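A single chain, nothing else alongside it, follows as C-alpha cells in the form predicted on its own.
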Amino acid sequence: MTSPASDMQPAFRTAVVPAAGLGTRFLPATKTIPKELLPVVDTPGIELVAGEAADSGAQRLVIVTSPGKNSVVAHFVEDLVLEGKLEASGKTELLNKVRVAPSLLTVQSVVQEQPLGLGHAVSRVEEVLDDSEDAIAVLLPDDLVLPRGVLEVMGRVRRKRGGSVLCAIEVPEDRVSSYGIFETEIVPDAVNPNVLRVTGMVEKPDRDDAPSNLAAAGRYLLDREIFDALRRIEPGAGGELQLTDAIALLIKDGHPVHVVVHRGSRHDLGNPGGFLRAAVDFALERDDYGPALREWLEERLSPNWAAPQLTTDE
C-alpha cells in the first residue's frame, strides 16, 4: 500500500484525457469534427479541461485517442502559420486565444485501438509514465466541473491519506441508475465534511438498491496500483474493462480510497441537452456575451413571449 505523499511534493505530473470514443450522440456533427473539439461558446470542451489540470498542478496531458483521431492532440500543437497571419492583421485578441492550448502544458497521445471501456483507456498510460510518478489524474472529457479547485483538494486529501481519490457529485434519487454510485462512511478525523471514505461503489444500481446519491463525477486520482488492479479483473459486456471494478477491488485489497464531494456544479458535455446547458452557463459569465444573451432570454422566458408567425398573404 502506498503511504502518504509529502506534502513538498506535487500529488500527480501526469494528467489523463480519454478521448477514443465515437460522439454518436452528437451525430452528424461528429462525422468529421471530434466531440472533444466542440466549442463551448468558442473554446473546445478538451481545453477547459486541460486548463483545469494545468491549474491543478499537471506538467503533462497524455490525450488517449482512437485511429486517426489526431485532430484533438493537434488543437494542442502551435499552427505558426495561422499565428503568423493574426498578428501581421493585428488580430491580437485572436492571436492570444490560439496561442491557450499549446502552451498549458506538454501534449502527448497513445492510441486505444479499439473501444474496451474507460479501464482499457486508463491502462493504455502506464507505459508512458516516468518511473518516480506514482499517481495520475484522470479527467473525463464530458464532465465540467465547476468551480474549478476541486483537483486541487484531491491532491491535499492524497497527500494527507494515501491511496487514490475520487470527486462525487449529489444527484437526485430518481437519477442514481444512470451514474456509477458510491457507498461511503464518515472520516471521524477530517476537517472537510466533504473528504469521506469509500467502502464501496456500484455502477448503474436500481433506485432502490443505491447505496447513496453520491454519483462519480469524472475526476479521479489514482494511485499507481491501479494499473495492477486493471490487469487483474475480468473484462465485462462487450469485453470492456471498467475502471470502477478496478477501484472496488483496490478498496477490497485495503487501498485507501477517499471522495471529495463537490458543491459546486456539473456539466455533462456528453449529451447536446448537457452541452447547451454549458454554452449558456459559460456566455452569461462573459462580458462580451453575457449582457445581450440575458437580455434576449429574459424576453424569450417572458409569458408575453410569442413565436414570430410566418406571414402568407399575398
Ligand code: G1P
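Given the form predicted on its own above, I would also like to look at the protein as it appears in the form predicted together with the ligand.
The next block holds one chain only.
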C-alpha cells in the first residue's frame, strides 16, 4: 500500500525532451529554425511540452540537442535586454509571455553528436541524473497530448504497480506502421479500465504484423533500468537504436510495463499537416485570434467561396 505522503511525491524529477532531429519534414523552414521552436500560434511547441512537464511535477528539463541547435536551449534562458526593453515600453503582456519559458523549470542540455535514434538520445541522459533518481519522464516534442494530465495518471500507476508506464492512443489500422505498437492484456484488479499491462512492444510494424492498434504517444515514465536495456539493444527499425526495443527488452526480462490509454486528443507536430491542425485548434480557443479565425474559416469553407481571380482586363 502506498501512503498518502508518498502519493504527494512526484513520480520523477527529471523530464527529458529529445530535440536532436533534423526536422526534414519542415524544410525549408528548418534550414535555420529548429522544428521545436516553430510556433503553435505564438508559442514554440517545446515550450508547451516543457509546461506540461512542469505541471506534472518535474523540476528539471533535460533537452537532448544536436550540434548547432543551441537556440532550443536559449529559448529557456532569460533575455534581460529584451525584458528591459519590453518593461521600459510598458509592454507588460509581452513581458509576461517571454518570462514564461525561463521560469518553468531548470533547463539543462546534453548533446547527441550523431543521429543514432531515439533510444540513443535517451541513453545520453544517464550521465546527468542524480543517483537518487529512480525514474525519468520522456516527452517527445512532436506530440501534444491533450488535455494535459496524463503524466500524473502515469505516475500514480507507477507508484501502485512499479516499473515503467507509457501513454497509448488508439490509431487507425492503416497508421500502425508509423508508431511503436503495444501488445497488451487487461489488469484484473485495475479500477481504471484504461490501464493495461504491456506484454510486448514493436516499433513501426507492418499492418499485418501489428499486435494491436494501440500506439505509443510520446509520453514515457521510465524506470532507471531503461539505461541498462539501452546498452543492450542493437539498431532496429530504420537502422536506429530504438527506445521501443529497449522497452521490449525490459518486458522480456519481467520488468512491469503498463500503459495508460489516453482518450483525449493528440496533435502530431512532427509534420506540417499535423502542425497546422494544432495551430488552428489552439488559435480557435484564444480570445485574441479565435473569433476572427472562425469567421474567416467559415467563409473559406463555405460552398459559396470562390478563389479570387486576377483581373487581366485592361
